[in-house]
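In the block that follows, a single chain appears as structure tokens, in the form predicted on its own.
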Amino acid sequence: MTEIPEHLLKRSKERRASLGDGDAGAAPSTATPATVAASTPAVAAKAAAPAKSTPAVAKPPKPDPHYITAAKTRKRIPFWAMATLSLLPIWGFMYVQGLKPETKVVAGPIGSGQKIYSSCASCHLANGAGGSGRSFQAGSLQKTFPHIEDQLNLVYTGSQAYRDTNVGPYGDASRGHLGYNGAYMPAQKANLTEAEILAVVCHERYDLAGVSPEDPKWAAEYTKWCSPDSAIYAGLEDGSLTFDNLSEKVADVLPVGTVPRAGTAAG
């Protein structure tokens, strides 16, 4: 048997002592056996640390189409300009209205007659040119009725009543008017009051017939019957005057009446 050198035995003994595995002659060790990981702390720390992941590189965003870019970069209309533009339609409406001529408000019987006449326009047309009824234009109405009282009587009673009672033509007999186009003027006594009949007759005589109320031939009639200050119109409205008592209460007027009567010629 080969003898082991002393220095090798000593080294082996020291090695076992450092590993806690001494020989029988060595004092027992109370230290907790260390693990391999504990004997190498750098390795253990490296193992315990989470592995670093390489961050993903984000792809650059896709560029916007040219029309989107144009919409994003063009200048916006200021807020105050939007408010101003929203008022333009109102301003335009007011401007146009300001250019229109002011509507003349007509008072008295003619003003009322303008509204009532719509029920007559189906026969005589809106401008009085005539249709299924006679024309009022070019002074023809005043030629047929040189006195307004005769026209009032016709409108109240209707022209067929003249035929049925054998009174003959209404108004100026020389005109020979009775029926027209095989039809008769319908009575308005059931549709209009006596004040409304005067109102529509005034509108026909001084708006549609083309006769001026300033004409010396007609100025007195207009003032008495059709002016805004007409006492006859006011009396018919409040009931103090009627077609039957007019000539008794008002001077220089012909009887109107509520039954057909012979007309009067110009004079």
Given for the second form:
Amino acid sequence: MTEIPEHLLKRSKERRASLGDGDAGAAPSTATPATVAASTPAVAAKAAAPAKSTPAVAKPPKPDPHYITAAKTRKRIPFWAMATLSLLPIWGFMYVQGLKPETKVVAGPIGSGQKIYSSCASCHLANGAGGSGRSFQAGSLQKTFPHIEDQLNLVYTGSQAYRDTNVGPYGDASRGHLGYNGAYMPAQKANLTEAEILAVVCHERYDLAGVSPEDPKWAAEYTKWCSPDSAIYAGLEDGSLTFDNLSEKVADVLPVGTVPRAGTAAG
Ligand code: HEC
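Which structure goes with the form predicted in complex with heme C, now that we have seen the form predicted on its own?
To see the whole picture, the full complex is given below, headed by that same chain.
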């Protein structure tokens, strides 16, 4: 059993006495100065003792084992590899760039139409799948408008004008398109130029509707109106052609016009 040092025993006795423990004996207050005085030098001596022994305990550091020394002195990257390694970030950048899909720059009306369409996407969705109007997809637009001229007229005048002037459905009348779910297509004549209207209509017909410009049924229309070297698009852009004079100036086109008019059926 370990012995409890004398001064600690004394201290606990005093503590009990000061708390009013009966058997601590008389006059605990007089004992206090004596014990404190007695114990203090002893405590001080004990505290000083380990400080004295410290220099004896400190040993010289052990030498590193040989494998640590080897690791410390080994050159990590050979200098000739530095040139290659410093190019790694550039290689990484090029690799990531290569993974990104190529963004095609499309010339002519379809290219500008893609940008203009962002103002239509709020109602018709980015892919023309529906929204507040009917879907454009799966050739649906070509069925409603077998002639692009009719679609140009609708976008220019808006569909409410068809209702207001009692023209009836826009495009091919047999489709019966007017007032879809009670909503009408807003006129674009104040928002877009005629060239811009052709551009966005080309994007709708040849991107969103999913009809290929090479489809034999539509190739002639595409070349004439929507190809990068369309003379009609160029004429609308420079103002030599307008929706009102197109059919007089260009062979084999229907009047587009700037007021709602009955559409044409296929054939
Ligand atoms: C505020 C909503 C809204 C915006 C914006 C809008 N449209 Fe429409 N669009 C409609 C609605 C509604 C209809 C259906 C009209 C109807 O049935 O009378 C429609 C119908 C159409 C149609 C006929 C589709 C069919 O098969 O019947 C075309 C083409 C069209 N929009 C093109 C456009 C273009 C191009 C733009 C942008 C320049 C545009 N729309 C912007 C609401 C909108």
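Numbering follows the first chain given and starts at 1. If you superpose the two forms and keep the largest set of C-alpha atoms that fall within 1.5 Å, you have the rigid core. On a predicted model such as this, the values are computed, not experimentally measured, just so you know.
J.: On a core-based superposition, does Ala190 travel 2 Å or more at its Cα between these two forms?
T.: No, its C-alpha moves less than 2 Å.
J.: After the core is matched up, is the C-alpha of Pro89 off by 2 Å or more between these two forms?
T.: True for Pro89: a C-alpha shift of 2 Å or more.
J.: Is Glu214 among the residues whose Cα moves by 2 Å or more between these two forms after superposition of the rigid core?
T.: Not so; Glu214 is displaced by less than 2 Å.
J.: Could you check how much the CA of Pro65 shifts between these two forms after a rigid core fit, in angstrom?
T.: Pro65 is displaced by 18.4 Å at its C-alpha.
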